[in-house]
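So this first bit is one chain, no partners, the form predicted on its own, shown in structure tokens.
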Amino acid sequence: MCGIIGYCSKNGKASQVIFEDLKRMEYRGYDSSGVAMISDGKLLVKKGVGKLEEVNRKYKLDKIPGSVGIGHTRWATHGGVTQINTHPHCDCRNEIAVIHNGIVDNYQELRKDLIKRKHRFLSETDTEVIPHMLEDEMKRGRSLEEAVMAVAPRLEGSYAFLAISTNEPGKVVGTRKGSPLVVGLGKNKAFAASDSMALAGQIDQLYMMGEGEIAVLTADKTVFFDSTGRPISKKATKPDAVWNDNNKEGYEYFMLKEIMEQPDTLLAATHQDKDVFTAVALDVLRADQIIVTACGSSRYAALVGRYLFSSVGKKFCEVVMASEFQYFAESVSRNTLVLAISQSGETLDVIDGVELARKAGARIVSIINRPQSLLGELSHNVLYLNCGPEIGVAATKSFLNQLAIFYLLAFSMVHSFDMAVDNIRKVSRQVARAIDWNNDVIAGITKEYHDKNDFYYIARGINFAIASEGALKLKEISYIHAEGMPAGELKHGTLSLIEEGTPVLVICPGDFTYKETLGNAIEAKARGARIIAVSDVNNEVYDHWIRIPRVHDLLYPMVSVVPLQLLAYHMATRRGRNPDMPRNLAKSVTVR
């Protein structure tokens, strides 16, 4: 979840580079940040609570002298959001500094043992055990990398961490288990980071770190070892230039930029290898059991995908929350196909389930946006979203492209890939119309409802997952309670919560669900609800009509979700929230 960066150079201005790279990764965690540098044989650490720019204004992170250092942006898991809990963390002698992404599950036992041996702890974090353990190993005469090799196997859970030491001032050492870590090399400089996006435009070679591997970085040379300390040779990949694009291009927030990009990114989703989709479609058709595992927005996309598989390919699949997948692992066999969905390819709950499924012999197909991901490495086949970088924490263009991938895959099951490509290219123009028609209209609607604390979203059939996705968007960036559900379930409990003035969002396109969904809207209105309808058909029942273009029934999710994204965005900004950085959330969820 957190962003980590290590950098070695010879120019003495490493902190400036580290700070700029942290800005590229701030979406991974933004409650606090810090930098540690080695300069003239001393360890210099500065850190503080707040957004990165705020911390930098106060502590001048980018002005710390030195040519070797590490930096961190935090998403708190262990210990509150305080300066003392902010990374980097140091040993007793202030000679070793460590930054960490992940969770050390056995930190309590390790901490108790270290305290018995007179180590002094300052923070409440799990991370702080690592520098103290490294301190003990280096006291025994081990080098920094030897100390990392000795300590890492004793850490339970998931981690990627980087360490520096004043005893070996020219190097950064890193390792990983269950959390991502990449190494990038340029001329007379070396990087290690939790995210390759941080290194955009600065490197010529990119290396994915394997499970348990150790990297030793210096400005002149980088070497890799396996978990036993044996030197290994790794193959470099070339960085993807598409991922250099991470500016707002004049928009106030990344989220709005990414919403507006969707007509183009939807077209990019169609740039696929037909043979790959045909092969995956055949795997789906041959499998006795299909399980789709995902979290958050990706799970709602999977629910639409389940409908498409059933309607088009006549193949039923089960969608399982990734965090719950482990409890169903016993039913997975060699005849199971697992579709794993993750924008980042790093979501730990998804990866945990995939690892269990692979051990059981299942075939794994993943749908991912980011290149070079842990999930991709675990998969037999990967289908890419082709979104380019998505910086806003709330999924927008990645969600839409996930719908497109499911659509392409469903029609590949009936040998209609080319037709599906044509349909998506046509609907991209309708997505543009949905944006043009509604951006100002929705901004006006939020004036009336921005002080409401409860919203309900309802729909039927293929659209009900969009109701849930719309509710998720609203609550995650505006902090308004919102609940999405199938419209038919409204009267089984939730109708008791509807009172005078309660906003009810109704996704009610003119498809085969129209009349029944409209009936549920009338029921809600009879109890005092204010009906905000997303539809291509106007009706006197609606208090507000958010108009969408008419499309084929199976394509309505692609045009109806866009106004809901805009509603969440405008509601958040009207309430003074930063939609790119919602509280308590981060983009890549690399903890359980």
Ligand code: F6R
Second form
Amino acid sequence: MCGIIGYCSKNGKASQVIFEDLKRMEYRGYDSSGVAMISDGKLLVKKGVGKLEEVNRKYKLDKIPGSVGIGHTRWATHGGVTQINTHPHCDCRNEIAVIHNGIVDNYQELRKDLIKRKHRFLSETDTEVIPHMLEDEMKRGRSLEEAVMAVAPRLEGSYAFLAISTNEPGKVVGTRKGSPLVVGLGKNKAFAASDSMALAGQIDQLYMMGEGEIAVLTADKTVFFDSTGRPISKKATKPDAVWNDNNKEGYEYFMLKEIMEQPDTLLAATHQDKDVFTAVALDVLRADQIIVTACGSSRYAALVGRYLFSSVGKKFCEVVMASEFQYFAESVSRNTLVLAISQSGETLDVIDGVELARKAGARIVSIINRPQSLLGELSHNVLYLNCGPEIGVAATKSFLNQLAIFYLLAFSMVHSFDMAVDNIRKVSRQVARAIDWNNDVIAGITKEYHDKNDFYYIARGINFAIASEGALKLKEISYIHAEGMPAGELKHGTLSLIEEGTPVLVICPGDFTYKETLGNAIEAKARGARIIAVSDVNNEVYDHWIRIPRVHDLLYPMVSVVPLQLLAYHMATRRGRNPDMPRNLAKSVTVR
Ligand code: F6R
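Return the structure block for the form predicted together with the named molecule; the form predicted on its own was the one displayed.
Now the full complex is given, and it begins with the chain already shown.
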């Protein structure tokens, strides 16, 4: 959440580059944005509320002169979405500017103390304490990096921040704790950013910043220090070329592009090292207990994984919401295997849990999409989704590939990795059919239901998590209330909400859950529900039939989730929402 970028060059046009890089990080936050540049020894700051393009139209962020600057795209935490709360934030003398991702937990005490010492605050943000603290340190004669080294240990919480100062105009200084920060170098240019994707195609060397490390960037030279201020040499990695691809390829929205490319990305999920899967499968089989931890869609994928582990590998595992993991920390031991699932590899709730589990001696295996992530660094072993950059805020192709990885892992437990690869390859064709058959049908269905306020999604067994995932997709991008639940639960309370015309989405494939799920659909229908069924089998009880191809029982989640993504997408666009940037949300959730 929040994208930060710092850039040192020699060409006087740094703000253009900063603006373009911010565009690539807009999925991290899009309620406001701003840029600060050092130009002729002066600090120039422009910022405003709204999507980046709108702010740029109004304030010309990309036309601010200067060779060195910083930029920010915000997802508000402390302080409302106002111009004054938009980053960058400055010190009293307008000589230092700071951008920040994360939360300074102790900002209230720090702010009170600074105000006592006559610092003037303009915003309600936690971030603003940082430039004022740096100001104090620089007044004592410290350089910008010495000031950062003095201030960072006094900040509690999580942060990645970048600072510039008119006293040292060629420099950007950055540090991180808990929130991500990478440094990228090209010829006569240096970048620091929340995300390596922002730097796509511009750098030759990439450095992952460790906890507490400090980077001092200039166009010619970049140096690193550890948290005690000792110079360190860091190993560069080569930026991954695939992650350079982030255009919409003619689609109106990234979400639609990402839904449509799923038959291909699913194939990419099978490009795996069998030995690694075999080793992880052994870890799973040997562990006394397995805890899967994840948030949101990733957790729903884990719930499908739990069925696969149980029915194929005969191994039970517990799925714990990452934000609740800490409350179960006492149960984690050396014989626990923690399986952490995260598209971004950055979600702070997941990282927190994994850190706790590591301290307790647990083995950590992660399933991640993004290369070079914080979660990857904390894991003993990582399995990658291979679905390329996912820009739309709603998880689509990453969810499907998470299902595929669980499928491969479950079958690796019974020495059937190769068969599982073949099955997924075949199912990728069925995913393509599910899209072809349904895209227009679903757009038509939304005509009838786009003004409804409540949707219920039901399914059973391995398909239940798909009901939850479908409901999450609908609510997050179309802002319609939706609930997903096991179909058998409906009668234990929620059925009282069903009235004439209430839409009930029934995921009812012709598998071992079919009869009972259909029975629950009939019960809902008897109370006036309109039944929209996702199934390979038609039935007179359905008001709308979203047809999916027949596949093996354990593969239905992969084909039934796709029409639900399309339903959410068409509902959102019909209601005039931008599905790529739903209100109040952002893609990488790096706050607690
Ligand atoms: C929903 C969605 C979120 C994420 C969740 C976890 O469409 O995208 O619910 O699944 O924030 O994110 P990752 O997988 O990056 O840890």
